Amino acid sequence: MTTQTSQGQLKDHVLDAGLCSVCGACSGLCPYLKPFQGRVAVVDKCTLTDGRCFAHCPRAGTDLEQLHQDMFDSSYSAEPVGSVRKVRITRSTDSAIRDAAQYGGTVTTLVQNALTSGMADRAVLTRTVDGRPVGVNVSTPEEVAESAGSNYLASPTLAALNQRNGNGGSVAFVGTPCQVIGFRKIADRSSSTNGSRGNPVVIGLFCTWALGHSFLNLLHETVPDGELVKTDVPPPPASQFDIQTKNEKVSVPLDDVRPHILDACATCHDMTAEFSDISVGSAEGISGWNTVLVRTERGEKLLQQALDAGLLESQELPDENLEHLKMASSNKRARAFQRLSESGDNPEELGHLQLTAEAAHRVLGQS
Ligand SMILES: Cc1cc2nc3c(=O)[nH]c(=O)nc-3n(C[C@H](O)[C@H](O)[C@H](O)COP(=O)(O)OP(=O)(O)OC[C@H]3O[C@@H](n4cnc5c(N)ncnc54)[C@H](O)[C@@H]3O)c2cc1C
């Protein structure tokens, strides 16, 4: 019997199965897989049967139960926003950071603080170049500020982590939920010094979906000469998608953008980046602030340092906001579990999540 190569498994079970979220976890390691025009392209054949490309992929054999045990010492939570020790809303006290940032600039501030306090030696972030998001390794607060704002295109950010080998130090990583799971899998297997092992600090972004490369056509039609700075989905009932360039802000109907959502996002169960040290999202209806979910001791230390230094200010999150976030998060889980049970060979197992249907029902509070 021949054993399938890791690249073959990645191709069959992830790339050709429409599960790839283009997070970059398989890229930057070997010359045969490259992010290209919004997907991962197989450049040449690889014969390894224990390759990191498949092992690191967040959409392949991710044992949620084990991941949760390893991080939180408890069973994968029935709590729709994951394991949380503190909830706040926060924003940067620096108006220049807030102006450039997506919402309150909490992420930019936390990463800057991680670097200046010595908690991290460098950070892996995402920056927009010619409208496209790319992963970058940075080490100064000024460079961190250059990554402020969200690009809603799926980004192969983890390739930048993989590319950095040697003198890794400890890393601060910012990413969407799939990227965060990819980061944890890389850290779990990594013997290299890319900074994912030891004491990384992982800041997760709330994410309902990301866009595929085809969105660039709409972008170029809408702002032909504009240099993209950030994109946003304002809260309902707006039903619009905002495109901010260096010179103007243009809104297009959300329905025009939806066809460009990555297929893979329909099978993603995680809205709040549950495997982060600290997760950051919008504070719907409270303009210019972020919702912050502190999950680990390390996340708590990072936030407390920024508050003590006067870099961030914080308030209580209104109960109704938290309830709404839990509902949105629970709905995303339910949609993904449903889709996975329909698409897999065995409806009692939820595909790449290695979660049984019984466990999924428990997580959804249905049993
Ligand atoms: C694909 C995507 C989907 C999102 N969906 C939601 C959502 O459903 N609900 C919600 O509340 N918020 C969503 N957000 C926005 C997210 O909540 C904000 O990024 C977060 O609140 C941080 O705000 P801030 O003001 O602290 O950001 P900033 O201080 O401006 O920092 C933003 C950080 O985002 C990183 N970044 C930018 N683009 C990407 C990307 N494509 N992939 C990975 N990292 C990136 C940068 O490295 C930067 O450090 C989404 C963001 C992205 C990128």
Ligand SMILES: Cc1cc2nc3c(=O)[nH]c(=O)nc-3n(C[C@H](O)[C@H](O)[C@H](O)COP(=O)(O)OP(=O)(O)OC[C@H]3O[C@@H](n4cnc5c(N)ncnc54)[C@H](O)[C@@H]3O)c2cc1C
Given for the second form:
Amino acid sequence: MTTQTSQGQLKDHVLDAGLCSVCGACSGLCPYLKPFQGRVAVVDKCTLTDGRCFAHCPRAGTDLEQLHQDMFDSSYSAEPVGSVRKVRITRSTDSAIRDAAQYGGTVTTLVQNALTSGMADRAVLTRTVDGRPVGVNVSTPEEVAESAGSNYLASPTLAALNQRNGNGGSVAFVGTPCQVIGFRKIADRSSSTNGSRGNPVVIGLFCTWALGHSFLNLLHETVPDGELVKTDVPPPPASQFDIQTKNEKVSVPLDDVRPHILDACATCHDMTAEFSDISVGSAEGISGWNTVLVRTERGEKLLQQALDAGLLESQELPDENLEHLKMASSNKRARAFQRLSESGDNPEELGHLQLTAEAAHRVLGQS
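Given the form predicted in complex with this ligand, state the structure of the form predicted on its own.
We keep it simple here and write out only the one chain, dropping partners and molecules.
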């Protein structure tokens, strides 16, 4: 019996199964896998049976119970927004950062502070180049500012981490929930192989879905000659996708955008990046502010440094906002787990996720 290669497993269980989120975890190191037009292309065969492509993939054999145990020393219980130490809303005190940012500029400020305070030597971020998101390695506050703002297209950001992995120094990583899980798996494998994981700072971004490459066709049809400045999805009851160019703002019905959402997003259980040190998203209904979920001691230290230095201002998140966030997050998890459970014979085998039988029954019971 021939053992299947890691590339073969990735192709069968992730790429061909519609589970790929184009996070970049399998690329950057491997010459046989390349992000191409919103997907991962296999350009040649690889014979490794223990390759990093399948091991790093957040959509392949991810043990949620073990991840949670390693990070929080507790069982994975599917709390609505994950393990949280503190909840706040924050925004940058620098108007220039706020103007360039998607919302309140909190992520830009936290990353800049991580670099200047010595918590990180470099940062891996997502930057929009010619309308497409790419991963970049940066090391100065000025370079961080160049990556401000959001891009709703799926981004192979982790490829940039792989390109510099093992070069020493601690890293600040900013990514969506699937990218954060990929980052943790890369870090765990690095630790087991060379005994050094560093002390990263992981900032997670709230994410409901990401768009595939086909969305670019809609974008070009909508603003064929405009220079893209920003895209945004306003909170309900608005059901639109806003496209801001240098000359105009155009709103597209969200129903026209939904067909371009990645198939993989339907099986993603994590809306608030539960395995980050600190998670950041928009403060729904509170214009120009970010919701911040502090999860670890390292995340709390990063936030407190920024507050003490006067880089951020902070307020309480209204209870009704937190309850709405919990509801939205729980609904996303329930939809994903339901869809995954329909494809498996055993409750602990939720597609690309692995749970102990006890954890699976507990989580599915709550969902």
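Note that the rigid core is defined as the largest set of C-alphas that superpose within 1.5 Å between two forms. Predicted model, so just to flag it, every value in this text is computed and none were measured. Residue numbers count along the first chain shown, from 1.
Enquirer: Using a rigid core superposition, assess whether residue 245 undergoes a CA shift of 2 Å or more between these two forms.
Expert: It does shift by 2 Å or more.
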